[in-house]
Every structure is written in structure tokens, then in C-alpha cells.
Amino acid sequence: MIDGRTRTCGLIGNPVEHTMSPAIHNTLAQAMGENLVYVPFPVPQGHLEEAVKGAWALQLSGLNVTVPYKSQVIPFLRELDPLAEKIGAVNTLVRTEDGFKGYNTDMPGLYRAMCRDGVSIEGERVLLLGAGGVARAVAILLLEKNAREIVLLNRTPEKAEQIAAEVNALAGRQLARALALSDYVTLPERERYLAIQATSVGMFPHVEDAPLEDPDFYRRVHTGYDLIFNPAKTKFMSLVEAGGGRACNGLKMLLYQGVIAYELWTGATVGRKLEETAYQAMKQAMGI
């Protein structure tokens, strides 16, 4: 029941109408007896600073941040968590005494999702498809979780080379390298890789697309992890399975980035049973 003691959290971005986050947070708050509500706030371009200051003035406990503001919001924060600073993107704001502190729960959310799905990073040779902001963040996660090798595959290898150089500088060794998408054929045929799909190719409504369609590529993949969650089964995932691999989508990443944000805002620990309750609420909101 909303009353004078109800705390408010929310989401800022543009657009926000499609968000599944209210299903996660309001379900958790209700199940845990937390007097908290979560609502989306559309923020027009050019009004981000006002939105952050307004949220502070209105005593909001925390915010999620979605596109296009994950990097743009950083100058308006009081403090940055080290991981968010390293990645250069923030998706969760937590209220402190004198401003908001920025966190990145996307990558910890992906890692928790992969662990729940039984997918390991440590010691793995990883094919990372894409070279945008998401791929850069994933590359840093792979570094932190001790991947054995990172091969960035992108249509324009120059962007991938930039990320590889950055990762190698952080690692202090040659951990990552970049290839054009078509140059996957130079990879050893005997190797089987973990492949992470970090582009928007195949996202609804373009569900018939995949960044690579050659069956030979997918025969080298033992596990394919697509960060897209709509559709629930992407063309990439179907091709992974056709090649004999196991495929996962990004729905649990979406869940766990929210769960970790909720834990930051409330200090609570969300157990496995409540995770599943929120997961089912999110799937119901999506109609799947």
C-alpha cells in the first residue's frame, strides 16, 4: 500500500515504455514487504542533468539508467563505483548523503546469469561478437573473470582492435585480439569456443538476422550466449544449436542486473526463490 513512507525508485531513459524493470522491482518489493515502488521516467534529450537533480531533490532512493544515458549520466554523479568507472557506463544510481553514486550492474548481472546457467568464463577461449559499448563492457568482464583468450569479431575490425588494445593494456599481456567477422575461418578448427553475441543483430523486429550465418562458424561453438532477450530464441541461438552447441538468451542478465540494483537500494539479499518469482513476473509481462 502506498503511503507517506513509501520510497520511490525508477528508471530514466528515452524511450522507457518497453521496460520490464517494474515487473522485477515491484514484485521483489511486494514479496519482501518493502514499502517501495518502482516507476519509469521518460527523460527527453537535453534534460538529463535536470532529471538527476530532480530525482535527488524528490528524495528518490535510486534509479536505473538505460539508453541513451548510461555514459552521459556520469558527469552528474557524486561518485563512481570502480567497475562502472572502468567500463565507462552506469545503469544504477544509489542515493548517498550528498548525491548519487553510479554502479554498473549489467556486467555483474551477466556474470550471475551465466553462473546460474552453468556457463563458465574462467579458462575459456571466448568469441565476442560486436565492438560497441556492450561488447567493451563484456570484454572487461571476461578479463576480470580470467578468460583464457578473447577474440573480438566485428564487421569493422578497427573498433574491435581498439577494445582489444584497451583490454590488453589492463591485463598487461596479450589476452585479446580482433578479427573481421569473415576472418573467423582463420581460427583453429579443432577449438570449441564460448561465443557471446553482443550486437543488436537479431533483435525484434529483425528476428531473421544473425551477425554470422555460416554453419561452419557455429560448429566451433560449444556454448552461445546471446545478450538479446526479445525474441526469446534468436537466429544466433538456433544456429548455435544446429551446430551442436548449447544456447542461452539475455533474459536472465536482465533479471540479475535488476536484482543486484534492488540489493544495492535496499541492503536486502534476494534469495533463489525470490529470483525465480521475479523471473516469472518478468516473463509474464513480456508475454512469454
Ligand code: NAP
Second form
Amino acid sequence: MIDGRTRTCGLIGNPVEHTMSPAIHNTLAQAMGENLVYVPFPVPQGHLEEAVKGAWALQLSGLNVTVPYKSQVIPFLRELDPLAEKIGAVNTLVRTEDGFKGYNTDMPGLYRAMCRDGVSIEGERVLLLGAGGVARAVAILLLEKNAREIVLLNRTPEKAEQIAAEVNALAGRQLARALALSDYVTLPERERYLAIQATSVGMFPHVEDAPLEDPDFYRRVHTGYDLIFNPAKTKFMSLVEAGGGRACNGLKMLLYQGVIAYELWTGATVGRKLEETAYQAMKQAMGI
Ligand code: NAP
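So the form predicted on its own is up there; where is the form predicted together with this ligand?
Expanding to the full complex; the earlier chain stays at the top.
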């Protein structure tokens, strides 16, 4: 029950109507007996600074940040976690004494999801499809978790080249390289790769699309990890399975970015059973 001691967390973004985060956080708070509510707050363009200051003045314990503010919010924070700084994007704000501290839980969330799915990064040769904001963050995760090789494939190769150069500068060696999507044919045929799908191709309602259609590409993939969560089974995933590989979707990444944010706000550790409860609540809210 909401009373005078209820703590508030929330989401700022534009739009926020379709978010699944309230299902995750309110389920966790209820199950853990935490007097906390989570509310989405749409923030119109041009009002981000006021929103962050207002949230702090209103004693909000924490916020998630979504599109289009994940980078724009950084100047309005008191402090930045080193990983968020490296990635250049913040999706979680935690209240401190004199302002909010920014974190990125999307990448730790993806990492926890991959661990739960039994997909490892260390020592892997990885094909990373896409070169947008999320792909850039994934490339940094792959560097941090000691991937053996990163090949960035993107429709616009220049964007992939820029990310590869950034990763190589951070790594201090030639860890990443870029190719145009269709140039996958130049990859050695005998290698089997972990492929992470970080383009927006195949998202609802364009469920019949995949960034690559050629079965020859999918024969090189032992595991395909699609970051898309709607639909729950993408065309990319079907093509991976048709090629004999294992396929996972982005639902658990979505869950764990929320679980990790909740842990930062409350100091609690969310156990496996509660993770599962929140996962089911999230899927129910999505109608799957
Ligand atoms: P973004 O910055 O807009 O980047 C989109 C990427 O998709 C770019 O690499 C773009 O290539 C590529 N692309 C778009 N249309 C294409 C087409 N028709 N053919 C080939 N490539 C195309 O998006 P983002 O913020 O990085 O997000 C990427 C995806 O990550 C989202 O769509 C979402 O599904 C997923 N995501 C998942 C979670 C989760 O919790 N599971 C969280 C965040 C995001 P160009 O560079 O050539 O334009």
C-alpha cells in the first residue's frame, strides 16, 4: 500500500508508454516487501534538465533513462560510473547526497543474460551485426570480457570502422575489424562464430526481415544472440537454427538491465527465484 514512506523510482524518456519496466520493478518491490513504486514519466524534448533536477528535489530514489536521453542526460549528473563513461550512455540514475550518479545496466544486463543462457564471450570469435548505440556498447562489453576477435558487420561500413577503431584504441591492439554486411563471405569458412544481432532489423512489425538472409552466413554461426525481444523469435533466430546453431532473444537482457538497476536502488540482491517471478511478470505484460 502506498503511504507516507513510499519511495519512488521511475523511467524518463519519450515515449515511455510501451515500457515493460513497471512490470519488472513493481513485481520485485512487492515480492521483496519493499515500500517502493515505479512510475513512467514522459519528458518532452527540451525539459530533460528540469526533469532530472525535479526528480532529485522530489526525493526520487532512482530513475531509468530511455530513448532519446541516454547520452543527453550525462551533463546533468553529479557522477558517472566508469563503465557508463566508457560506453557514453546511461540508463540508470541512482540518488546520491548531492545529485544523481549515472550507470549503464544494459551491458551488465546483457552479460548476466548471456551467463544465464550459458553463452560465453571469453575466447570467442564474435560477429557483431550493427553499428548503432547498442552495438557500440556491446563491442566494449566484448572487449572487457576478453573476446578473442570481434568482426563488426554493418550496412554502413564506415560506422563499423569507427567503432572498431575505438575498440582497438581501448584494447591497445587489433582486436576488432569492420566489414560491410555482404562481405561476411570473406570470413574463413572453417570458423564458427558467436553472432550478436544488434541491428533494428526484424523488430515488430517487420518480423519477416533479417539483416542477412544467406544460409551460407548462418552455417558459420554456432550461437546467434538477437538483442530484439519483440517478436520473441526473430527471423534471424530462425535462420540461425536452420543453420544448425543455437538462438537466444533479447528478453533476458531487458529483464536483467532492470534487475541490476533495482539492485543499485535498493542494495538488495535479487535471487534466482525472484528473477524468474519478474521474468514471468514482464512476459505477461508483453502478452507472451
Ligand atoms: P540504432 O542506433 O538506431 O542502430 C540501428 C542499427 O541497425 C544500425 O547499425 C543500422 O545500420 C542497422 N539497420 C537499421 N535498418 C537496417 C536495414 N534495413 N538493413 C541493415 N541494417 C539496418 O539502434 P540501437 O539503439 O543501437 O538499437 C539496436 C537494437 O537493439 C534495437 O532495435 C533493439 O531491438 C535492441 N535493443 C535491445 C535491448 C534489450 O534490452 N534487449 C535494449 C536496447 C536495444 P546503419 O548504421 O547502416 O544505419
